[in-house]
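Here's a solo chain for you in structure tokens, the form predicted on its own.
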Amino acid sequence: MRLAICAGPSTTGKTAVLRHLIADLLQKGTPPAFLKIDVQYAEEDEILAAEFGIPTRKVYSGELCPDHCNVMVLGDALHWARKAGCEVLLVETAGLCLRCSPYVDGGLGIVVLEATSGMNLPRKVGPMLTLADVAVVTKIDRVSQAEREVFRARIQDAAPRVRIREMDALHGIGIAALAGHIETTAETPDKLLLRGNPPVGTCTICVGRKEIGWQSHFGVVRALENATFYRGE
């Protein structure tokens, strides 16, 4: 069993990747099995259900973050997937925090961006790019080479370390090269970490306090004129 977890804002395209990933890994005869998480609502997992015939799954996430839910789930995702046969577990993941990392040590970490998106995009989305393998950037059709470049230099800068795959999403132009990251990833192992260190503050709007202003929480706050500071015991 391999494991790919593909993460990216919204609309960049992911559904799409991961479209056309699974028919390159069935025509290879590396049966999938796929899982959407997401907060509210989806259909991803009916849709492509019904054209590839693969086991599929979804997780509405609800009051968790995208990412936490990720993390409570995935190991029961992968004993399913095991025990349909299958030999790589995708995972999209909606990933709306910007403060965790959805991917975890012995699987593959993609995020897709669209180069549409804004020039300072790479540098906005946090652990989501600086912790993954590889970065797709789609819609590259619909911007000048000059922009492109651009793009592809502030990824650079956020992540050195992250390989970039310029991708048309819509046709699969490009998918060769990210069909390539998975053949060449390990087997994932019995016990999974999570990659990187999550967030550790924690407040009381989490739980459900309503109130405004500073003064009417506990835990980590921040004032308009101070830095993020711990308040109560």
Second form
Amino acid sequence: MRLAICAGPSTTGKTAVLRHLIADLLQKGTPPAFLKIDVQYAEEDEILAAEFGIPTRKVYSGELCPDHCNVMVLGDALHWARKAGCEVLLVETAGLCLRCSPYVDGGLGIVVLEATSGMNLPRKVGPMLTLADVAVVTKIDRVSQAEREVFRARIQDAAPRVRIREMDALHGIGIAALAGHIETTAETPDKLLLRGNPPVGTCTICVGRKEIGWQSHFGVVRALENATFYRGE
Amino acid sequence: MQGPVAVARSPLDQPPARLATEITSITILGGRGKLGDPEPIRRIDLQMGQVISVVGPTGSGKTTLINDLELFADGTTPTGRRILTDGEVPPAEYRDDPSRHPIALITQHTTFLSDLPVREFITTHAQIRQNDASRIQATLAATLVFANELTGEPIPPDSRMTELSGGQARALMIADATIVCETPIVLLDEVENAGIHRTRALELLRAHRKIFIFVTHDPRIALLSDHRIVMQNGSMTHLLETDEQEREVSLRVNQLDDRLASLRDRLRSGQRLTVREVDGWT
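Would you mind giving the form predicted together with its partner chain, to go alongside the form predicted on its own above?
Once more the chain from above appears, this time first in line as the rest of the complex follows.
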């Protein structure tokens, strides 16, 4: 079993990229299974199942963050994909808070970014980009050559080791290079580990405290004029 | 990064490629048309210094050809075409390292999204394209001079990119691609509709030794080119060299076009036209 996890902000074209990837994998005789992890709404699983007849599933993370949910379900999902007779599992996840990333050691990490989201985006998305193996840049025909080049250079600044693949995701132009990365991905190891360190923090807001102001909270907190500090036991 | 690594690593780990600016020719090897039929034109070699137009009806595959060039198609795009540089498969570094990519692309959809001031924007781009910091101010100045030659309305260096008119933006894009990028190949996809001085543009572009490829519906640009690639149903069907007769036609087309342009300017400035203006035109 080989694993590729695809992350990226909403509407960047993750599904469009994966659609072409699925078509390519099918053509090569390695049908993939597809898992979508989203917070509260997704229909990509139904669309891709209808389009390609491959096994698909979705999980709503609900109260959990999608990357947290990914950690919970990924082991089961690999088992499911194997039982469904697939050799590749593609996971599409909506990484949201930019503090961690869903990639695991031994799997391929793909981040999808759109060139139209501004030249500073590569500096903002954190480990979702810096821990990826491949950064797919979509909507390249929409921005000026200058912005596209600055975007690429800033990806390389933020993540010097990531491979950049520019794609016209609507038409699948440039997909072959990405498909090549899946082919060279090793078999998934038995023990899976998150590639990055999760953020440090006990979130008092997640457990229900609604008061504004750090004085009402504990754990890792911060004030406007301070870096983060620890408050409490 | 920790743990096993799935992908061959940074381009920096590999021996340096030839500098992109040393390219002297690119080759298009024909693939197949929309119906899967082999393209009639099997090979086109384009030399440095040439201006080429790609012509054909809407939907005939002009933009797809441009995309193949831009991506250095290796037989895996839907057309099956292959692109060579200097007769060889282009090195992977062209795709992977932004400062080595030898092609600049300007399409009909391209816009500036940045709201930086023009001066800062061009400087930012020059910084990633050029290693020599001492040249950046000169590059900025040259880019603005070039752009202002193409547009009727000079570009204020301190105005924001998003405040530029369509003509100014297009002129700046062409100037940026020609001067800042230093790429030996520039692709221009239907840029003629944006109110730039086309004859002046071609004169200026020819002064820079590059390969310019225009996708165009404009007879003026097509006839000022050295060659034109004719597209039909997704295939390259003909490669025509502009001949003596057509150069003659080109001059007349320019005159007609200039006359139309003068009418356009008068309408724009609120004037009325009379039948006298077009006496003897037909």
